[in-house]
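One chain is shown next in structure tokens, namely the form predicted on its own.
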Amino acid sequence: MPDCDVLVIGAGPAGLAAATRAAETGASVAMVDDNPHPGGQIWRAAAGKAPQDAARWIHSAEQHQVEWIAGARVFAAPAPNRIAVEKFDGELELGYRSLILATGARERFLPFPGWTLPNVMGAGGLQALAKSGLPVEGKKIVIAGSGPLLLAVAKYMKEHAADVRLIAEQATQSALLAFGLRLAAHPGKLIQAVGLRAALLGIPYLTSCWPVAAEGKDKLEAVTLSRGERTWTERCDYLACGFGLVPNTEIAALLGCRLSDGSVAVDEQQQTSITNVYSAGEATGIGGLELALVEGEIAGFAAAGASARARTLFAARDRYRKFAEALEHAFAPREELKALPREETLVCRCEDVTLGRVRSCTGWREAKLHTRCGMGPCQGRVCGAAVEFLLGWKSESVRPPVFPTRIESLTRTEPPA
């Protein structure tokens, strides 16, 4: 494929706004996901239709000529303004002008005896598998964690006949008030708030609750759930729980952008600190749908040259921000949550490491040395967000491939001056 004008990387919502802005302005735009269809997890098609909002978006980008190259999972930064990608059946160098980071972000698991037993999973997880065709009709059903996608979740499952038995919300009643309060500002949201829990009639919703264990022999039979001074063991097939969510952030620092409290840092026009990368949606801080597309079509103007169409957009941005550090003072994992853990409990399931031999460590790279927690295949994916959480350790580095890579795809790549 020939070199870009503009370059995007992550074809969820931030992607596809920030490809199809990009575009309008007569742009070359390519855009590169590791997925089969565009429109990220929050848009992942369900039985091959993806969902309205999506289509829309989807549509304009095709109408605009923006190339889609599916399957496609960046591994390395060869050279400037270069990026090596692999596919299934091989690998490619692609360049460009502009770059837009638009990677999402991923659910946040936190460690807990039993945690790592079959059927226990992410909430999100556990919807992305339903719409890939898990059946989930009739199943006991625990949603737990925290945030706003626990009863999205909850939603659609019962839209699909499962038996949710409660939603555990780890936040406290009068935080949820408090962000209750600040949705008045935001009508759309309030009204699609509303919405969820008339939704949810009839399943019990409890604040200041969440798992202490999961239990079974071969897979998950129930969850033992705590709130207040009660403990009780629920029945269920399936756990789904995750505590809010964690930008993806590996390229970025690959690229050598500045990252700031966990995610990329950029200026007003999306620009991180690396002239003509840009970087929007849940990257730059979980914000939720609107604010990732209002970030990705700035980012998209931006890197097409376009600021002034892009600075039309900062208003509504502010607006959405605000509506972000609201969702991110409601939600922020509670202190107790740190006690879940027995030293005995894994906390990187790749490497099979306990939290007691991490806890050994004096940091995170010593951890890494010693008991390879952060080297197996999810490269620190899961753990490192965990034992940021439970030691206050961060992630020292990124070193490529930043993705499990073919050896035959790393040697076809000339590696960087």
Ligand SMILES: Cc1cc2nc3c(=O)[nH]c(=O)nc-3n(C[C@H](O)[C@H](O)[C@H](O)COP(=O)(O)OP(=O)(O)OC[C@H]3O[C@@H](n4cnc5c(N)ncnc54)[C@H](O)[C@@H]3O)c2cc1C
Second form
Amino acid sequence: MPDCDVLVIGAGPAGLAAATRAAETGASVAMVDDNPHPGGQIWRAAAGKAPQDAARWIHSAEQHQVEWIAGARVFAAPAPNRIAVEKFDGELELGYRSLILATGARERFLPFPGWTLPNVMGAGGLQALAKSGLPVEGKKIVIAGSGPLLLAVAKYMKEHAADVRLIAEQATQSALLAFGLRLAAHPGKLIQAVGLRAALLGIPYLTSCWPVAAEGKDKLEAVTLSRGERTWTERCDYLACGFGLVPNTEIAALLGCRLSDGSVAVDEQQQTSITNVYSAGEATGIGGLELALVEGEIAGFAAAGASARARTLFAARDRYRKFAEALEHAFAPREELKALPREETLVCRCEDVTLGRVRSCTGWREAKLHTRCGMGPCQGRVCGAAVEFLLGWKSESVRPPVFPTRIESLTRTEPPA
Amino acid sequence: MGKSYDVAIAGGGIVGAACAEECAAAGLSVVVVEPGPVGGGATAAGMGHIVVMDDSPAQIALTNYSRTLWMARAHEFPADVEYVSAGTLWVAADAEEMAEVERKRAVYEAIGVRAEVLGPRELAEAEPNLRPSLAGALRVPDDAVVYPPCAARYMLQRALERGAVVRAGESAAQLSGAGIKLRDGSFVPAGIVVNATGAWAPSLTPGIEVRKRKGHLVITDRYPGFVHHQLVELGYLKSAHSMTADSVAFNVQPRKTGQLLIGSSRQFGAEHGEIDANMLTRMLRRAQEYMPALAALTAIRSWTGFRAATPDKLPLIGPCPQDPRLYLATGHEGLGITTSLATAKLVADQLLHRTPAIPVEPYLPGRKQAEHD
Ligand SMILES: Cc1cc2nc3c(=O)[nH]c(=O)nc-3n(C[C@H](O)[C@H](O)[C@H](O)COP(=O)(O)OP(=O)(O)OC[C@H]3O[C@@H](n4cnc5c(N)ncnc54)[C@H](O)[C@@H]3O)c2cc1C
Ligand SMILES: Cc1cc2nc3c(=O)[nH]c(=O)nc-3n(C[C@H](O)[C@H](O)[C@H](O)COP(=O)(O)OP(=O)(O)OC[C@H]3O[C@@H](n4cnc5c(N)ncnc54)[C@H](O)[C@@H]3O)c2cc1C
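So that was the form predicted on its own. Now I'd like the form predicted in complex with the ligand, please.
Every chain and every other molecule in the complex is listed next, the one we just looked at coming first.
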């Protein structure tokens, strides 16, 4: 017996929208997320402090009796139509008729000399830490990398009285101008972007600019930046880096869903290559909040069997997909970034493997076997995307547990006969 | 037709790599054909326990000889081979198994393998994370642990330094005593051909009695000092010995990195490499029975591998009866890391007509195999 009709993994915008829409049709719905609060990367905040549209979705999910399973990480799929979930105090198995993967994305890190120093962190990571209490007031922060996330993080830091020194965007000015023109077709986005710019008044926003080295003794003290012919050093307490996002596809891969170009492949109903498994949001490709929401709604309806209602949202999704394409195009990481790490720069920080050692191998599997690159606790979730960018190698298969999991969780359930 | 080699080896696992090194060191010209990364087959999946095992007199002779070869070379390995002389503890659960410990000690002593009996208190002191009230253990201090893929890579590297050639990314399609026909149709002529393709060997030499025996392993995050020896339940031998049922046994290994490698399972008839949730659960439960504190440790990955099993549990080392220039070096089941070095010696001894350090007859492919169980 399934425990629910529709099970949603991930409670970010896509998951919340999916769970709500599925529940509206009368389906029984459960939603799991490995965080204590719903909201995902963008809306996550201490309870009760979620932004307005987040609160609306969370509220309507509650109203429609979506069962919310917090702090629960999916790590295996022990039998058809069942997943295993680890909580801080135990393990449980959930059965479903339809599954929606709304597992979002993570930041892409690109190695450069010094990137492993304490206080060099992900842009989204620093924001998440700040949201959960890290004091940033008066701290000197340099934000570097690519994409709109840098602006969002800068705005947040500024609002919390941080001293944001500058934003280093690797994309060219002309790529951004072209992107800005396409934004004009999306009034909502334009306003958001302008609003961001306004809030940022006073923060230098430098295009074609990137970090070439982070320096410091025991922790970060300064970053050397490069822009065209010029290199200079900025003192700072934090360097927040984000070179775009990478879809989280582990669970999809574990279930055997087809992946394409690093994201979960879906059809127009957001259905994966497996009939009762759907996917929505950034797991299916990086596209921002609005696209995640509308994909979630479509997946929610479709998974609950209301495909006609899903269809009414296709036009909206098409619009946001165009935007996503423009975004991807404008902020694609430049070739020059491949020259940032030196031979002795660490690529795999779990296992301390340098670029030189990885490069001496013929492919990802050999690098893994002979250098231990990607064999540590992150299992290539950090270095995999970097190696793919630097050397063009795709990382290999996933196996349970797809995330580090306590041994007792792997043994608590009765093995199937 | 290309250059003719003295020896052409199909397979760049630890067995093929060791054979290449040994033959090249003897001055023979050697080529190795390997489609994937060096040590990417069972060698990448194995635990890397260098262990003396006493399932049969021929097994103890081979494992003991090979372990001696490992010990003699311990100092020369680069750090990434991770050779650690951790020693083995054969753990006895009760009085009956303690009797087995005594018997085992006598066998080891008779062939000069150091071994000492630990009582319950000494065992608890040696490995505080084992469950209390175990009966004792046999400690075999000179057993060791290595990281097999890098050991294979090192051996092949040494062969290359002595002039061997690797045809990387190429695959053997057909073997005969005259040479290796590659997938792309080309032919590599040789005086002697060695089939060292592990569990794949029957596809190149049809009719040999080698079956795939699947095993699962789990690796944890780093917990330095949690375990000191390779810990194996005495029942392991029963598990490895039985040729019929699926089985699991408690087998935990400390890695140089501080990680723990947890095994082991044995399954026939499973052809695919995916994780079997049922076997994994059984195996980890068994491990927790012996070591309850494992429950709270974090596992970061699991995988499977295939052992190349023969009916009498001894490898096939030497010429095929029907083609004396076609050698086999396969069928090492769960001991191919340990016995790789001895296998290489015995292969080179036979093709160079040197006197081997131990009798080769029990391992010859033409032997009559008495199936146990
Ligand atoms: C670090 C980061 C920071 C960001 N900050 C901003 C910002 O400030 N402003 C902005 O406009 N956009 C931001 N974005 C982009 C924004 O998150 C997306 O555009 C969009 O909202 C994604 O929605 P989603 O529902 O697809 O994924 P997410 O919001 O990422 O939600 C996915 C959820 O699934 C959970 N999950 C994943 N795997 C499992 C599992 N195995 N078991 C249980 N739960 C799981 C995750 O923890 C997460 O809560 C950020 C993205 C990232 C990665
Ligand atoms: C779970 C598990 C745990 C183990 N633990 C231990 C242990 O603790 N101690 C121990 O001593 N042993 C252990 N073993 C056994 C050990 O791993 C193997 O016996 C050993 O690795 C065999 O080495 P090999 O070179 O014969 O085979 P492999 O490493 O499998 O090498 C065979 C090679 O042949 C290649 N090949 C395949 N087809 C072709 C072709 N057509 N042409 C050319 N090449 C080809 C493959 O790519 C492969 O690289 C374990 C095994 C398993 C599965």
